[in-house]
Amino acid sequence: MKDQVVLITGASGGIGSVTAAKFADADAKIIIHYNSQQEKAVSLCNKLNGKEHVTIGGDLTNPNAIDKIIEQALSIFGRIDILVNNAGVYTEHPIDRINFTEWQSAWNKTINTNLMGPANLTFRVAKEMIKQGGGKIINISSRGAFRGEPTAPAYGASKAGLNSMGQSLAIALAPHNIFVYTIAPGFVETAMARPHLTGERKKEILNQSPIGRVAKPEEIAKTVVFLASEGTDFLTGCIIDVNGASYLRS
């Protein structure tokens, strides 16, 4: 992937940071996007193999901020070859334990971050990819889009929407040599999942997979890099489950 320009959203977090490292090891140029964790993003940037990596901050729920992210990226590199829509939030909002105001707040925050953010960023990046003659877009979804999220329904809905968006755009963008893929992990060893993996649900969560554990960020990152590699064009539109057989569908 020498000289390929890769934009990874939420790259200062668990899956994002490992994915950035894998791409850097493959000689790509990384744009490390962050929202509030600038210090982590800069630290990651300094640790990556290679020297042509940058950090760019911005709130993905704000369309104007997305414009600035793209403008800054293009001013530095002139192109974006691979987009990884990784940033996301998970907020519990059990319907039997919250009021209507809390319900609306959870839905607005989750949908704006997990679905509208990737939709708007993908629009901007796809327009540039059309101009440059191609590219790849990889969305990080969730097993929850299929099995349901009873205490966080907005999360499940946002990821189901992301799945559908990816499939629709795979069809729309294929004539432009742009290929779109989706990865749907189960639980992953990240900061977002840590409260569940260290709490009273730990044993139950680990036993959801017959392997007896949750995914490592490296396993998701390797799948991202594989999809971004040459020879995967005909996988466009796919949704790849990386959940250790904790949820099977056919």
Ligand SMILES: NC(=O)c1ccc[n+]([C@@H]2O[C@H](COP(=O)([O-])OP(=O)(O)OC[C@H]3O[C@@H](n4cnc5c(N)ncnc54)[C@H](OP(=O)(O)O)[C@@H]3O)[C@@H](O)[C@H]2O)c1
Second form
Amino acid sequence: MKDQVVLITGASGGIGSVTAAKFADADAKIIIHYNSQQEKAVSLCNKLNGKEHVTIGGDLTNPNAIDKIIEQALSIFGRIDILVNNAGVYTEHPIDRINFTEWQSAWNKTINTNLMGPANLTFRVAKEMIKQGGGKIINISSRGAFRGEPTAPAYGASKAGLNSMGQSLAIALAPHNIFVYTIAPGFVETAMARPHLTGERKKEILNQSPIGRVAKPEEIAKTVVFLASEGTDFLTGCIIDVNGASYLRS
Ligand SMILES: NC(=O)c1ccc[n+]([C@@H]2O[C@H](COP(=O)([O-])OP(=O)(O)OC[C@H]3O[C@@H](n4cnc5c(N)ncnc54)[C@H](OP(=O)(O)O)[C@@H]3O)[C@@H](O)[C@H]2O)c1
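Given the form predicted alone above, what does the protein look like in the form predicted together with the ligand?
Full complex below, order starting with the chain above.
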């Protein structure tokens, strides 16, 4: 990874921050993206191995903010070699308990963050990668795309959309030496999963995997770094499950 420039969205969060640390350990230069948690991003930046990392903020639901993120990143590094579309939101919106306004608000927020954000960012980054002659794009999806999200259907739909986007772009971008991968984790120990990991619900979730636990952020981060490493070109278009055999598909 020496001198590779890696843009990680949502690097102020659980999976993103550990992924940034793993890339930094591998000598990459990291663009630590955040939305609201600037302090966390700056503190992470100061802790990472290596000195050439930067933080860039921006709300990915806003295409103008995406333009600014890319312009800032290019003005600093002149290129982006690896994009990790990791930022995301999960909000509950059970169809039998909310009104139409709440339903629309949840769908808009979820689709705009989890699908339109990565779509717009990928557009801007892929154009640069085409000029550069190559790159890698890694999308963080979810087991929910396959298993269903009964109390957060927009989340499941956003991740199914992300899976499909990754597959389509793997075909569209391979002639440009750009490879696109998707990772679909089950529950991971982060702020996003924390509200679910209490009491009876926690027991039920831990029992979903025969290993009897949820994933550690490191396990997702290691998979990201593996996909970003040399020798994985032919995995393009893949969707890798990291769910402790809690949901099997063939
Ligand atoms: N945790 C799980 O159980 C689990 C399971 C499967 C998949 N995933 C996926 O893994 C990814 C990372 O999740 P996590 O568990 O690490 O969650 P997290 O700790 O809550 O982090 C989420 C990150 O997304 C950023 N973000 C949220 N809304 C944004 C917006 N509008 N614009 C830009 N950035 C925004 C947050 O930025 P700020 O904090 O700076 O606002 C934060 O850095 C997500 O795509 C999630 O869907 C998680």
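Positions refer to the first chain, counted from 1. Note that the rigid core is defined as the largest set of C-alphas that superpose within 1.5 Å between two forms. Because the structure is predicted, anything quoted here is derived from the model rather than measured. Only residues modelled in both forms are compared.
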query	finding
Stretches between the two forms where the CA atoms of at least 3 consecutive shared residues shift 2 Å or more, core fixed	198-200
